[in-house]
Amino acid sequence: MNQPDVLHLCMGSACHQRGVYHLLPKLQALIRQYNLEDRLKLKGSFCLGPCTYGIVMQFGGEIIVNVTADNIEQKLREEILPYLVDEEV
């Protein structure tokens, strides 16, 4: 079995002030909803850099900015799921 891909979620002070702790349970629920527990490993991270652009995530070397509890599902579908599609499907 392949190692899961890692999704880093910034837990630094700027993201904390922007509500990352409200976003976190929603992201965890989405990972379960999309059955990604074996494919995606969620890790908290200190500052990922572009603090002025809202809550920040990093996946596959790419920075995802302006993440909110309202758009987290869209960000997951558009910026993460396409890279997790099985080649065998």
Second form
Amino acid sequence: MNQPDVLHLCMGSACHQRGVYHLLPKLQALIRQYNLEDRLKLKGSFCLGPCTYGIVMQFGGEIIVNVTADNIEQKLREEILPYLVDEEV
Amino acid sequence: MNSFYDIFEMGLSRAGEELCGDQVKVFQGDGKTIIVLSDGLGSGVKANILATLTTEIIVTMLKANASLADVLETVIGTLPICKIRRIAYATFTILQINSTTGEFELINFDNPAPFFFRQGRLLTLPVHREEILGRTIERTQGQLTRGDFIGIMSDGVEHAGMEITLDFGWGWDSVARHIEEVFRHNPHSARSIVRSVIARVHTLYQGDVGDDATFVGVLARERKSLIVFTGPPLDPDEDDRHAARVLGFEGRKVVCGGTTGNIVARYLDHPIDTDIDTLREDVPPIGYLPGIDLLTEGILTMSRALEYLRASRGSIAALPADRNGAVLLAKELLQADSVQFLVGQRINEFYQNPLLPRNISIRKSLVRELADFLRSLKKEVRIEYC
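So the form predicted alone is up there; where is the form predicted in complex with the partner chain?
Every component of the complex follows; first up is the chain already shown.
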């Protein structure tokens, strides 16, 4: 089996101010809900850079911006799930 | 000997008095340390004024290298005369240390004899008595080495418990034995020794403190240094140089700031490992980097640490029990004797955003407030901007 892909969630000053504390448990719940525990490793990160567009995530070298607790499921489905390494490869 | 002179003072006022009749003044600078403890005649306002005048005059004049005779003459000539007792009177003990060589001199006028401990054992140093302006002054000279402890007290300590728990009070020898006992538990700071003595005084008086009681301790010990690197340098070309300097610092190393942490991470070519478990609603998580003792987010963590520090009044035990970035930062700052802040001034444009709930473009003033607080605890603080 492959190493799980890593999703970085920014926890820098700006993203913290924008509520990453409340986003984190929601994202963790979604990862369980979609049975991604073995394929997606969630990691906290220091400032990822584009603070103006926080909350920021990074996945596979791509930056995902403007993440909120409301759109996190949509972001996960559209910007992460299609690019996950297939478990069976 | 690059030792640190760890100074801590603590006093109890006589029951019912708001002002303490004992006063302590400490001066550190120009390569010397001057500590003066004065016990004013009586208690309350009058004693407080006598003692305050005495300490102020002595420290001001000694800073200017005045002779002891001149200092005494000025003290005696300045103090108001008590209408009842018809004397102008405040006792005092002076400790002067040459910060470079460790040579010290104790000058005592009518306070209990100072204590000198070496490796936790009471040592009797030769005392020279001399008459100056009709008053007997006791002088003791010596050389401080690492582990030495000097204790200065007002008679309220020696007399603790008199007529309450003990017929004649605690007594000089018993205070000395108490300090020796504290040394058996390896005290790491002047604070722990002084607090233990004053706590005992309080117990002996059973809360009904009969006289102002003050104890000042000086412990010569290894200097604990800390560097705090916060904020990216103005010139990005200097990033590596500053990162290297922080990593090469002799002492504990703390980095506060996401961008600042990334600068050190890039220099080390090692990713930051973020510890999500330390994320709190009001404090971002800490991270780990080899060679760095503590890595935190910047502004939010430092502001919270400042709040914790103020609430703790400088006591590590009074910090919240939680393990988060701000508590850990506060602990590092309290454990250090000397703190060097290396403050980068590059501005993160996002932090000017008025939509943010809190102003996070305040690094400089925050560092200054932290520095002021640490200086109030007699720590050496330097701020360098880059």
